[in-house]
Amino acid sequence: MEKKQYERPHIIKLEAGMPGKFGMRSESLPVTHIDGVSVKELTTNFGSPLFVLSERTIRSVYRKALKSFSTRYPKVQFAWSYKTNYLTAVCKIYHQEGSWAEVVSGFEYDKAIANGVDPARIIFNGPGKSADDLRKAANGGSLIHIDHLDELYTLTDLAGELPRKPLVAIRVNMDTGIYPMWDRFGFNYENGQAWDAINKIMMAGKLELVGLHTHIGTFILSAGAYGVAAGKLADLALGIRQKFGHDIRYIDMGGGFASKNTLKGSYLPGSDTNPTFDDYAEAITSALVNSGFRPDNLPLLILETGRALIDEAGYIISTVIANKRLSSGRRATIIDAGVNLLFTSFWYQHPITPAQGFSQYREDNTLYGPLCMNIDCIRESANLPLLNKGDRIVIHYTGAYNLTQWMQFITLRPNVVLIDEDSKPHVVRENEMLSTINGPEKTPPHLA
């Protein structure tokens, strides 16, 4: 019979805290496998910490989102948000599923082209497009979303030297009841900026206005706000039809849908309370079908959601380095994954589960990463069983933004593994080495 592991008794001060949905504590089972692959096997073969992505989950969530919208509206197109996760393997999965590309920089535009995306199926957003970016996108027939008047004037000036009219939309910001309102990007609906931009485009005749776009914010917990936004874009489109006899081809509702993550400060878990794809779809499509569009002339509905599609498919496997007691008596656990890898730990209370069996004793833990920085805190408080040095944990819902905003601060970036639909792991980005860091550096001769 295997000898049970000894756990040293310790008297601690009771810190009850606030009860959760199910009382004072919650139970969880260990997560020993991801898509049928052992966590222990993954770390043995690919190291720790380790990013893991589930192809099965990526495809399943995408199809669920598409179904939510396409059953309510006849013309729907998703465009994968490259800034959310631009690993080539991830982008190609979404493109295989039929998604276009939505990019916000020349780098991302070039990456989408390299991934085989038809330029006509690339949406170019963002406030920082250069003249070269605009020229390249216009020549390719991509959809350019104009963010400000300076960009409008630059593109109008370039149009005279281009072989075809640039295809454009304007980004519109508006009051949807969500505060603070995102009015940094685009042209305001309420004060007439949007109509000013539309009039300039239509009167000049050098650009072809094909769409209207909005992105009302990020991690929006009110589906109704999207209904307000869709109604205002529909009003603009119908006004353009009435004034200029010109039909808008598409309405792009952007992204910002909440994933299953739980925002810091939330009382209940996001997986139980955040809106679903059905909620967002009902609000948006109802606003469009109840507007004045003729049934035979409905605009294409484009969606650029990223986080809600990919978050659930991402995991970080991490290993316990040490345990200690803070001066308050609270247990602190140090793991080998820090905030340089898990940027979203500043926003979310990521679910954390042990990857091996554990005892029934639990207490509140503070989880720190390995960085020599006081801000390196993955969870300020997580009710966990006792974790010992060498134990593994799985951090859930990490697919969005971490693999585009991570950095090699103090520690190098680790392997990223994609588990395919046949439960076979593939390295889709190799771990960094010292040569990765030193490679681009140049040393002046007097320091060589």
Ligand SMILES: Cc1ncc(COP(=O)(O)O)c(C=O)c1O
Contents of the next structure:
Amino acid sequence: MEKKQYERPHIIKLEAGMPGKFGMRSESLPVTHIDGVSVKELTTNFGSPLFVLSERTIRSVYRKALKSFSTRYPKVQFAWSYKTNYLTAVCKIYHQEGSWAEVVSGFEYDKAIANGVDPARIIFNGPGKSADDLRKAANGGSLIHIDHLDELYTLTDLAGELPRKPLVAIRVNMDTGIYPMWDRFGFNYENGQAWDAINKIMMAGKLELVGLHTHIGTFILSAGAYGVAAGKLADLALGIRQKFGHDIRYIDMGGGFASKNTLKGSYLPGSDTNPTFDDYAEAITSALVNSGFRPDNLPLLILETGRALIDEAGYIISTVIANKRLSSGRRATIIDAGVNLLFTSFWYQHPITPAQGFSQYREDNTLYGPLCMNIDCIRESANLPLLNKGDRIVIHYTGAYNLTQWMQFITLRPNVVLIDEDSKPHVVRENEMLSTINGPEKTPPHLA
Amino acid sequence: MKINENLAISDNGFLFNPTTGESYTVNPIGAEIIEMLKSGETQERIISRLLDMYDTDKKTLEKDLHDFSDILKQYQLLSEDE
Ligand SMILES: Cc1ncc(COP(=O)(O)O)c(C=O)c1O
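For comparison with the form predicted alone, kindly provide the form predicted in complex with the named molecule.
Let's see the whole complex now, leading with the same chain.
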């Protein structure tokens, strides 16, 4: 007689009040394949845990975002925010799609150059540019976004020794009605700092003011805030035209659109409630079109969207190491991917699905990573089928920030695989080995 | 171990405890275990019968049965022998 498939015995009390106000949210539909490749095959060939990126999703989300803006405004340019995910393969997909590069350090600048980006299509943001960084960027004709007066003075001084006039924008921070207001980067709009910087640039005549930039925050759930911000930058641009007879070439609205992720503590899933690209595009482009620009003289609209473009394209496949009960009787599951790989689990409730079929029984789980550290919790609560040791799960929307902010902490970092549009997996970053870590270390002779 | 003998389990895994009025859902293997407990089977016997029926191993069963019994105790459906 053939034996039946085993499932753990399970019993759960039916509580009054369950399901909740919005019904039961089920994350339990299994995701057995990613872009046509089976999860099992992926872990067999590339190990577990495993980062998986979908080229198909990267391209389709990008095209959707571009379409939302370009159907509403004639001149739109995306610049890929390198810090969101600077794997070479990922950057190259965005560059193939027509994206410029947005970088915030000398290292990221060099990476963009190594990726073959025309220096004139690199936007250099951030408060920490060194004099060497500024020289390099100015010589290349890159777009330098000035963050503070010290940088403005340094660059003005450098300009004298440079063969060409540096191309600059200023970063502007402002009140857009959202909390918290980000005021640590750039020059404030309301208190006149922004005008002060503009006056200094225009009067000194050493720098070419080509743009105005803002990045009002991140994971902004109010599209309207972008309308306010675009209106304020348009005001500045029109003021510059009036005062100096000078047209700036572009308005850069930065990043910050919410991805489909769900912020911790939210009641409803982000994929249902967060604003869409159309919502953001409508707010920004109507503010620009309805401001005082002549229709034939609209500035280029630049967007530095990061997480909203790539979150959806990233997955982590992970394997159940063990399950146990906490003293409260609550089920806890230990998986082989921890916060060292999934930095964003501090912010989001990443959707988690099993990678194999299950019965309809499920239970509330706390999901812990494998690290021997109390912080290593991936989800405080996830309603999942009865997972056994060795079962695989898929963690969703992990494409942004994890592959740059991950930590080599306690364990080595795993393979990263990109599945191309023909469903062929490619390793785009190899798993680390002991030599990866020991390589750059030096042992003093008396300890050797 | 002693199971509450008045427990009623329906075919679709709905379990009702008439003593407290509380309801539970239980999966098929859980229901089988509860039935075996009701008919007075020992832990040993339960494990060996389940091993015949299911594609799994003894260690896993022992661990899961132990865990299941703990939860039954927590729900006060099962009590230690006096
Ligand atoms: C200047 C700038 N542009 C763009 C981004 C990308 O932001 P996001 O990933 O929220 O779209 C950031 C991230 O903080 C940023 O600082």
